[in-house]
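The data below hold one chain only, encoded as structure tokens and taken in the form predicted on its own.
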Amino acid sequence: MQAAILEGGFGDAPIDAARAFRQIMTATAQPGTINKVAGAQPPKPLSIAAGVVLLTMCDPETPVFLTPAFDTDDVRAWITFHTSAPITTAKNAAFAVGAWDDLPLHDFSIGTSEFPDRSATLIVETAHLSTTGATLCGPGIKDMATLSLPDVAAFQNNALLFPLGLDFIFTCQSELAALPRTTKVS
């Protein structure tokens, strides 16, 4: 096993994971806010933020789908070593990682009426993340917020599925923002 696979996890796992969890939950509870995270050094092409989300949210019960650009031996080994999360197909994924254009949105679970929580969360790696662009409103947003989104129509259609639908975490370098299915986008 390569040393790089053993490295890159949280240095002080209980403290780093608690901080990361708080940042991820804050981003989810307040769509449109961008939070800086730290503590992970995953292999390329994963960003620090994507690595932090995977370390914090994944375990042996949360299958992960990787798009082809992210499905490398190093990324697979790093995820397996640090989280024990199985790598799977889009259909069976609890989490997915990839660039927007590479994620097969229609292949992921949106939950069921009995279990809407059994939907996928997509970690969308972006080259740019800012609080400009699409207008957001809904739970956790006082009046309105804005966030740079890759495709407004896709998020509008996703919100129409509520209580079903996908949840999104956008990552760029060491920053992340979230867009839960409850958020209305215009």
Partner chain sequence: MSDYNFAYLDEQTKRMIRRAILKGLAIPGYQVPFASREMPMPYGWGTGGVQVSAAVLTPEDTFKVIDQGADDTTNAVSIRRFFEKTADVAVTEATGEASVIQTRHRIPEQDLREDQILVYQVPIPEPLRFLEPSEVETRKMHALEEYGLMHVKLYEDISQHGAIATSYAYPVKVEGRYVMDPSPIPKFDNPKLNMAGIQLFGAGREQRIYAVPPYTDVVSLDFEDYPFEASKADHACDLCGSTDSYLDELIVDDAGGRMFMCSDTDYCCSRRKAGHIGAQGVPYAEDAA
Given for the second form:
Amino acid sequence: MQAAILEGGFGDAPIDAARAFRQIMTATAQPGTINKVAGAQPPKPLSIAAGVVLLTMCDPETPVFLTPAFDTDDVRAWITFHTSAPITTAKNAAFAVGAWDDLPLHDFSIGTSEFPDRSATLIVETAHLSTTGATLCGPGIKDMATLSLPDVAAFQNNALLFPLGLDFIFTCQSELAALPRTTKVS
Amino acid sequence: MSDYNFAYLDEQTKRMIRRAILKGLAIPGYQVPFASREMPMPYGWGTGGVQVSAAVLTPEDTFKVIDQGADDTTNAVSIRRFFEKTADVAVTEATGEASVIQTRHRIPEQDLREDQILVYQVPIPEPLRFLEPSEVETRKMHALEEYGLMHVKLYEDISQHGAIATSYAYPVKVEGRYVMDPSPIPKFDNPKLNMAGIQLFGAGREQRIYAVPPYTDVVSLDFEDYPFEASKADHACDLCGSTDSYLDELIVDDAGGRMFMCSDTDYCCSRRKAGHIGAQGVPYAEDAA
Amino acid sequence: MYVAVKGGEKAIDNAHAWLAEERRGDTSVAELSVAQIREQLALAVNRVMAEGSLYDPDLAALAIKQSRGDLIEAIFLIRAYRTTLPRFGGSESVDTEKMACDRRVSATFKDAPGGQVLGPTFDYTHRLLDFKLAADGEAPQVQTADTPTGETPHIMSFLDRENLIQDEPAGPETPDDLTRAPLELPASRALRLQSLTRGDEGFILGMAYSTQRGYARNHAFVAELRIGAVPVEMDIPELGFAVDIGEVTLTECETVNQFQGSKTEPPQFTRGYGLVFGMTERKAISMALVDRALRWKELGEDNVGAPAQDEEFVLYHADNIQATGFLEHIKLPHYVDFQSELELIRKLRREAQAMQEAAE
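Counterpart to the form predicted on its own, namely the form predicted in complex with its partner chain:
Let's see the whole complex now, leading with the same chain.
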């Protein structure tokens, strides 16, 4: 177990993180696009993409919440060793990792009217990610886009909170897509 | 310089900036506070833009820096060199070849694509600052979407001068929610804020990052009876003959003689290369100087 | 015919070369060493360390040499270097009671345990140019006394025993860090003090002076001013205890301020606090006065609208690196914006003229 924890981080952190961030940023700026990332080999059940997002975005300043299925000793140890991010409750989390059905959506911070940025980003692990499914429109989308989403109503409700709300990154193997709070889903 | 980390900043600082960029993209026009670092160039000289560029650049990028639309202005040269040294990126003056463009005071004339990123240097990110000096108060005003003061100011301009007396850093409303300062670009550039590229704004001294994703609705504030008007000098470029680009005015002799030329040097140069010649221009040749 | 002006790259290179030459000055005059600056311009070094927020006399001296003696430029060099350093951890709070005092004076008591120690002060020198120094800078031999050992109690602690001085609530275990998080208002006292201690000496001095002249006057007495070296300890988790990692020279000033009492507080003395790297007593006293002025809210005093009471005004304008950068940036080209102002003024004038003509 120890070896698995020490491994699987970025080989060349400044470069790997820069490349990964470009993909994550592009995904956020262009909801409905699917972007490929590389560089992490996290312990199961974390996907490569979720591992990359954690390595790229998290550090001691970002508490991370794990749903029970992801809250294993290996995952905890891997996140702690590679990012030093504290593992926390949903309420205090800056980032969260889990399958859609297990994420306690109402417990996360949606920010405040003066600081709407103080809201959680949820990394949603999915078995399937494709550009078919729900219709998206809003900032970052030329006319409309489509994306396989695990729900519709939840994202519609989230968008109604704007400028407050949660932001989502969907991860599947080594691919990711993002859905910020501004996207209108139908 | 090679003793420093890739793109100068340490990884934790870059992560902090990257998190601010993502929240900025998720809340277009909202100013995300970030713990700006001291950079090896002065505050007010593009440290915000430099920090944002440092957080987004990858080794594969081709980087362009403009100041006043020109690649050869001294501060643009200084910033371009900084990233050549610290991030080992390729650099270009051609707008179409750049993947990341850092700018001060202009948006390039050539339309940007979806795979391009425009990073703005911002001196005062708060559009309400000159109406209300207190940060505590302006933050409340944004929270409550209380923008009456701004409209009053613009309206007073009209009643006093017959027109809105703001010619640059002209305020916009983003996605129907936040009033935003587009940085001190001339209002001629405001319509270009609706673009395919990703726009990131960095204010180092004021510790704010904000963003406008592609195809986001950006509207210049105006009134029905006094609609916004993007204006420029009523001339053609004397070098390339362009009639639709933003022009600089040069004083060329002691008698006050003047000429006009594109502020976007790459745009002007490309047009001249393509054979366009303005009233005082010469056919394109590799300029000696 | 006109050929566009180019040459920014070359101009920069030439400017840098010229600057290097000017920095060195006349080569027939011996070059200054960093050690000479460190030893003989120690108060400049102290200011650079204090406002640069980095305790390293050699680096500060190097920065002064590189900046040709422009201290704000030197502070800037130190700040820019400082941000590239990795952070290994935080030290324990320094205990100024343990300070080996080179100087320690109280204005509120004629004498007190520990005594009054003038130390190496300019205070009672007559400010007459010493032309002997121009020819010969050798210092006379001075008698040295035994360094006092043991702790020197704070004067404030004597007032504390009588409950005459306001109790300070303990701060959080780990205070906010101005260099790691964006300043948010209202700021905690820890953040205010951090901002003041690295703030521009001239700005803090001016603010403090304004309180003395009646803009939020707070009747400060210097209860104690002490300067000396204190040990710095760091907790090493692997060892399970704290170890000495060095010492720093600090200037600490505590003021005792008259206070009539307010709706929330009984009549008592209150305090202002200044703590600055190095021998920097003008700055430490100024800091204590401004700290006290900024505390009006927590003490239930009136806001009389004085600049030194305005936390936002003081904290946002105290930093000389931010200020000088923004001030000096207006010499960068702004011709694009100026052009749009030109167009606007011409348009407004045309319209005004047309209206006038129509009226005539």
